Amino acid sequence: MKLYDGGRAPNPRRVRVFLAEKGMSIPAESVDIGKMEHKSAEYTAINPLQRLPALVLDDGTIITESVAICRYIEGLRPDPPLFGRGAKEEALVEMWNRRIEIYLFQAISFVFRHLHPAMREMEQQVPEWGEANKQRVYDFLQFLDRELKDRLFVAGDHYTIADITALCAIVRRWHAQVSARPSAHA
């Protein structure tokens, strides 16, 4: 295997965090996206959309997107379950990770990518929309933070892939807790 690893984007950052939880390595070739090389004939022949990370396999098989990856990985060593333990916690992890991808990962993405000057040369921006992708982060932040109060992980007792997507995210108090964690620095 072979994994196409972004750097400091958050969605290569998803799928190393994962892997540390799960006390693995991966042979990982680079990709910087500052310098464009995710655009570059040689990696849009790994990943025809240009988007990091990509886990290639043994048989040639590649596999992208962050979840996806980890979905694999996790098939590959179940210990620890970071996808729920039963029917019921695996319904939670899922509900509570797309949550997050959804109105908070994908939110804050929207802000930076189209109001950060460095995404300029990356992104057609339109700042109107940044803008207003500000106020669904803000609401979705003080949700998350209600839901917190009662418990220490996302989805529950368990440190699970909806904690790591929203580490990746950012998240106050609960960030701090999950950032102590050894893997976080992966």
Contents of the next structure:
2 protein chains.
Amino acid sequence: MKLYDGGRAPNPRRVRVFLAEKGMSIPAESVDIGKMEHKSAEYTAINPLQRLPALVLDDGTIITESVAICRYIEGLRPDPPLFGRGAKEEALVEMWNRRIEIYLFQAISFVFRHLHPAMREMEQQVPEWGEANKQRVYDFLQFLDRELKDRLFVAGDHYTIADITALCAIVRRWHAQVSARPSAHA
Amino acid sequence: MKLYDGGRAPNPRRVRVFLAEKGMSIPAESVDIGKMEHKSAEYTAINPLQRLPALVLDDGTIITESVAICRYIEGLRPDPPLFGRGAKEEALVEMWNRRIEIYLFQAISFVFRHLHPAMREMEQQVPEWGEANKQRVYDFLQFLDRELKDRLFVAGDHYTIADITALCAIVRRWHAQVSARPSAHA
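Could you output the structure for the form predicted together with another copy of the chain, given that the previous block was the form predicted on its own?
All chains and molecules follow, beginning with the one already shown.
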């Protein structure tokens, strides 16, 4: 197996955190998003959609999309279970992972990609869309805060992929905020 | 079990198609999105995020997010397998379902929600964002067309949830397009 990693972007980080929780490591090749290497002909042959990360299996099968890669790893090493165990728990993990992705991870990505000066070259920015997502982030964080009052982790009493998604989303929000300060260029 | 259904919107349809493929039916209560019933106090108590559909289990557990509901149903009735079978196939179904969701289903939703006159009351429209997504839809449909040249279904040789997601996205695109014509009001 070989993992095409994308550095500090939130999706590559999701897969790295997942692997660390499983106590696994996979040989990785770094693809520098800052240098637009994900748009190169070489990487486009791996993933025509030019997104990272990607996992290439020994039989040549290519798996893209972070959660699909995590699900494959879960199949290889089921313990500790990070997608839940049994129909009900698996459904609740799926629900919470998606809620975090749609209302937090993606909303933060839209704020970052459509408002941050560093993204001007990569994204056809629609600032009004970035602004519209700010309120969604705040609203969801308040909802999540209420939900987490009575339990340890996002999807219940165990750490799961939903916690990893939330962690990577919030790290990105923090990073975007602090890197936008003038002092970040010091 | 009780399913809170949302009529012809694409997410409720995904769950209904999934149930039909499993040959199952679940007692359902209709929540009329056109009449804003998904924002009522009664439904907000079921899903604070005010989205449809939602599945209430006999023990009171509430599952929201269409794919989470489908995954629960898959656990109850594994045949025919609509999420793949075995680690590699499950990962490829996850990959394709997400590709269809992110680059097609969601892009079509953005075009519809941010440009269609019928959505003015429900959505704080950002027309520029709707326009930006049109090209993404066309680009992805061309990519999908090339991919489907050599296989029967979206994720491989079997019908899966990725086909259901694609069907519901494309039905929405078609419906938005034909219902925007003046003749639709005849």
